[in-house]
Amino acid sequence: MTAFWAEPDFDAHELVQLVHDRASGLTAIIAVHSSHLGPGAGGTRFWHYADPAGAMRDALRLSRGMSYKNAMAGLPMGGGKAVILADANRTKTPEMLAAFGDAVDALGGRYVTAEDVGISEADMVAVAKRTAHVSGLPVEGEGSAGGDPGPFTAYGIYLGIKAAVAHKLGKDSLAGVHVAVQGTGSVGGGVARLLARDGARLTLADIDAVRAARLADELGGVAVGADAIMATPCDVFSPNALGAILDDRGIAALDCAIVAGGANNQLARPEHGGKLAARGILYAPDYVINAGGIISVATEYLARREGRLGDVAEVNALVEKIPGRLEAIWHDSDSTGVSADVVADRMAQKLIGRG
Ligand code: NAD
């Protein structure tokens, strides 16, 4: 058996902590990839892994991803992530969340947590009873930062799509631009609503077909089956559901000029960025375009550390820098011939002192 620190996913993590609490049954991994720019920030995932090695892999990849995302978002935060290994019934108890809060607290602020898949705002409120190193808590006052990061993620993606359309199609308006949206949940639904306001033509899909159909009715778009969305002829394909959809098959199916959406880890393998570029498709690196949520979460946390409530205007101002970062990546990519995903990774590595 190879030790996990010899695996490429380890990527010189600064800290990997295994936590087991007998009394509550909590088993968790807390990973901090880099604290070069600040405390390692990233959400906690609550998930049942058939194979615990999968939990370690997830923690390490997600934590490195957060280093890159936070650096490219211009945040004074490093990258980290926690994974709570759920049992097959996904039993989650207040005692487990308390033990998890104690484990985060024991790191003295090296890791700052928030929600991720399987963890709700209410869970974070429970964790916050044991540690101050928590974000993604309910909004405390009118116009203050906090709460659901989804709308901020959606806003950044909408701005990124506008920038991509200007860069690739030379259009300064979204009127009549056809966007195929995969996933109409918190992020995809928000993106679709913003695009509709600008007169974009929408094709929507979700495995929850009723959800997609309702949104299509509301916005005057068209709903198609979840298996048809990637092959929809369109200007922009916007993935806002699952990761790893850009594999050989997915890329071959695409009939678009641009891929720009919020799903994490869209490229199935690193070489798929080059494959998209070889097809002449402009790609918005996922962790750059979908940083709106972490910008909200980090702004809330940093303000609270200063004893004040962060404000939504502060969050929006940072989210509005996302298109400029994408443009810098695309310009570099155009002039060097290096694919956009690789350009983004190199920029991020430089920012965290590993370039
Ligand atoms: P969500 O659960 O609200 O919505 C996801 C939607 O995708 C659901 O409606 C689900 O039915 C649908 N879906 C699942 N599989 C699908 C498939 N195969 N085809 C079509 N639709 C499918 O989640 P969300 O918060 O909107 O997050 C969406 C994606 O964006 C995830 O990959 C998430 O990791 C990423 N992301 C979210 C945020 C955030 O702030 N919420 C931030 C960064 C990245």
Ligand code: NAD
The other form holds:
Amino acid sequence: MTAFWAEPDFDAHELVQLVHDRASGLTAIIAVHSSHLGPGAGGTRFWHYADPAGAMRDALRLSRGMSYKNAMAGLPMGGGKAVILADANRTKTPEMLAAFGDAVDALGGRYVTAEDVGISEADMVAVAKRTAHVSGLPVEGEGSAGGDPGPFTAYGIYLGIKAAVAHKLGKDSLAGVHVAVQGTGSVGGGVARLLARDGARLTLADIDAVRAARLADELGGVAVGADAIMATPCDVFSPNALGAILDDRGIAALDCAIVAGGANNQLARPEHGGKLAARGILYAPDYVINAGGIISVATEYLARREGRLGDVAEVNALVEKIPGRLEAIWHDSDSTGVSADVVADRMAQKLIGRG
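Can I get the form predicted alone as well, since the one above is the form predicted in complex with this ligand?
Partners and other molecules have been left off, which leaves just the chain.
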């Protein structure tokens, strides 16, 4: 694995820690990009990497993305992320989760963790037995914040898609708007259901073809192969799986007016935002549109630190500010000719004291 400071995605990160616990078999990376606004907050990803260097790249990119996401969401939290390196069988044990909880606790609150890909609410309960610096725990009472943040992420993306359709297509309704949804898990599936409720026409794809087909049947949509979704002619392409899909090849394949989805780090490299703009495709910066989950997690965590329960209405009110932030980015981009991703990055960098 290349030294992290030599990685292209190293961006003056405040902390990058490799955790190895021989007894449990845990190998993890915890990265804190910025604590300018508060403790570094971001979920833990449990994933098998054929090349361990990919885990370091994910930790660096995702933690930086969380700095920007939390800042743009108006949260008093910095940016952090953790990656647990799974073996090929995705072996996950109580001992590994306990060791990970101990590693988070040893940082003394510099990093606050929650769910991400491969990590469940039950896993966070296990981690919480070893540290208080965790969120995404089960809901403690009716109307209280907590639990799976996925539905809040999906709600924010849905609102962002509506805003994008209004801005780019001049439509105040999603009825008949064709959305190609990549990824039909917790977030993508939630987005699809909200879109279907508004009469959108859906094309769905997932690496789990059976899951995509079932959701298509449920919603009256069409399922296509995972390798075909990016080239599907549509109004909106909504990526809700893993990131780095918007590279030269992916952008060339697109046949849409808008890209708006929940996947993290959708742009393979910084220059790809300009390439989207050059094609006339409106881009919703991922860390702005997909902030609903971290808004839920942060609201829950901060409320618990104050000795109270967070409120779902409080979370929804913050999520409902996402369209306004996107509009501000797009209007700036329209007036300056600077691509939306760069506009958003500059806004976020100022907010974390790096602009």
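In this text, the rigid core denotes the largest set of C-alpha atoms whose superposition between the two forms falls within 1.5 Å. Residue numbers count along the first chain shown, from 1. Keep in mind the model is a prediction, meaning the values are calculated, not measured.
Comparing the forms between these two forms, the C-alpha position of R57 differs by 2 angstroms or more, with the core used for superposition. Positional change of V343 between these two forms stays under 2 Å at the C-alpha, relative to the superposed core. For G274, the Cα coordinates differ by under 2 angstroms between these two forms after the core has been superposed. When the core is overlaid, the C-alpha of A23 ends up 5.5 Å from its other position between these two forms.
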